Amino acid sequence: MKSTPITPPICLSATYKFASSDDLIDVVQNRSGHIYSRWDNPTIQETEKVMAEIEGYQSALAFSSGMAAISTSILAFLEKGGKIVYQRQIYGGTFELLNDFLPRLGIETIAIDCDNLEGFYSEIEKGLTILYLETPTNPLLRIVDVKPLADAAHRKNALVMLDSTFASPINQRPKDLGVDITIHSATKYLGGHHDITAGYICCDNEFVNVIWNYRKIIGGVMDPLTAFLALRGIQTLELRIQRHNDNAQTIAQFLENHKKVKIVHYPGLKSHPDYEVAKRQMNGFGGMLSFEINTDFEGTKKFMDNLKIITLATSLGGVSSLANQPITNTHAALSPEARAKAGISESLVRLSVGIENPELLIKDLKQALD
């Protein structure tokens, strides 16, 4: 063959053909070929090879959305008697999984607050089977100090997780601190452009096969076209990225100047908690931020739907700037105890930064604000 296309094809078969009984066999014993696209597909494994690659890990697994992924890949290490420790600080669906669902099953889940090290530590040096982290969190910003933590669950034998979506793999290395599965919510920066739900994990070459084999009987994986359009994200990332980051820090400096907004969330800031630790760990602050209005919940439903620029939507990461009240959405299904102890509050805003033009997104915010 002279030429091959520069733009992987999409191939949508659902099956495959065999030129005899053998090579069928072959495929279903050794994972030699395709057989059946809810186990592996060309341009679906396309996309995992790019994402292991970025992430520097052996293998990547799609899935047909980031929540897929982090259930998935918890499940395939979790049995009863089993114990999961992870941080209060995440994103809500995850709670959801880790508070309600898994103790139906006879798991015991630990949730420790994401700056609570000794906490951490604590629940650790009485054993755990896997230790779930998700930085920056999910609305708040906070900064998790991966390392130390993922040193200490392996002396445990434990496995570490972690959720990067909010870092993205520019932003963020978390195979140089020590994680064994990365997540990402590919709905977010690695399509970027809020038309795909999908999602990955990346681990090396010992854990994909349990992971593979419960996707494969969970039925969660990534469709063909889904996968062309996040590869297609993905060439773009790196560039995107750090107009996410340029814009957000811009953004949040206004917004930490402004009198009728009472604190911003954003780890760029010298004001923000993790400050230190995010400089340390990160390659850059990324394009989400959240903040507090000084008003109450009407104020700050106010507030939202009197953006003109900036869309009130739920998601994030894409190339428009969008904003919610996690309260309503994001947040929406924990109880008021656990919103307070997340810190969640009635007029804190999330906003995903896009790559417009800052001076129309501060425009838009002042006049909102006002």
Ligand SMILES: Cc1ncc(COP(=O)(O)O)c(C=O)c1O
Second form
Amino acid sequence: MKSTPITPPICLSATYKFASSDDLIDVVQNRSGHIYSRWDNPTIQETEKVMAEIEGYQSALAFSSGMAAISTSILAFLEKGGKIVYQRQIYGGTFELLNDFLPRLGIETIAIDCDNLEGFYSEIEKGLTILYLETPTNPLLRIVDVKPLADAAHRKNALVMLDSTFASPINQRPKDLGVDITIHSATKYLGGHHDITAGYICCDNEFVNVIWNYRKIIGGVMDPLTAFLALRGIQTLELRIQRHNDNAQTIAQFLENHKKVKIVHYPGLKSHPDYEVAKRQMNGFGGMLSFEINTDFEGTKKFMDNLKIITLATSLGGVSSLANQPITNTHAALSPEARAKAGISESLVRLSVGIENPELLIKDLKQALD
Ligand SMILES: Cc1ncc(COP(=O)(O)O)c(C=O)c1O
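Form predicted alone already given; the form predicted together with the ligand follows:
Let's see the whole complex now, leading with the same chain.
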């Protein structure tokens, strides 16, 4: 072959033909080629190679969503009698999986406030199967100091999983912090354009086959067209993240000085409780922030409805800015008590700062607050 395409072909084939039965048996027994796209697919494998490389692990697996990545990899290592210790302040969908679904399967799940380090260490000391963390957290941008917790969990032979979606592979290196399995909702920064629903796990070879087998049976594999779009998004990831970081810092500072804003949650602000940890653990503070307005639920709704450039929508991590009220969507499934415990108030707004001109975004926020 004298030349090859510089972008990967999108291989939509669901199945693959074999020259002989012996070849087919070899692929089934040794995963030495392709047989069926729920198992493996060339376009999907291209993205997995890239993801493993950018997160610094030996392997990666692509999923149909962030939740497919999370649920499949957790189920791959937990069985009846197993125990997972997790941080209470996490994405609402993950919380529902851990708090509601897994206990029904006879799995012990223990939520600890991310401020309660003693609680983490004492639960870890009692023994556990998985330590599950998310940092920065959704939606309050708390930063968990990962390395010491991961070390403690490893001393108990537990697996450490981390959802690094908010940081993206640019702002945080979970592998260097001792994380065994790093998870991304690629729907967010990796895709980067609000046009795919996708997820990844990155890990070393000792874990990948177990998760691959579960993905094959649970079936939440990425589709090839999405894989192509994910690869395309990843090519501009570093540039986009630099702009997200800069814009979010500028906007956080503007909001912090606005009289109608009660509090701003952004790890790049000195007022943030985890500023020092973030500075040490991250390469950038990210494009996500949240803030509380000096008003009630109705007043916050009015603010949302008055935004003109920033779009009222759930999700995050794309080039255009999105705002939502966690209480009405991302964390709507939580009981009022669970929301209160997680610190999610009626006047909380979550902002995914895009890569637009920051002056335009500030103008929009200013007029909506006014
Ligand atoms: C931190 C985090 N993890 C996981 C998910 C789930 O990802 P997906 O919507 O791609 O399933 C989300 C979704 O918002 C998220 O914010």
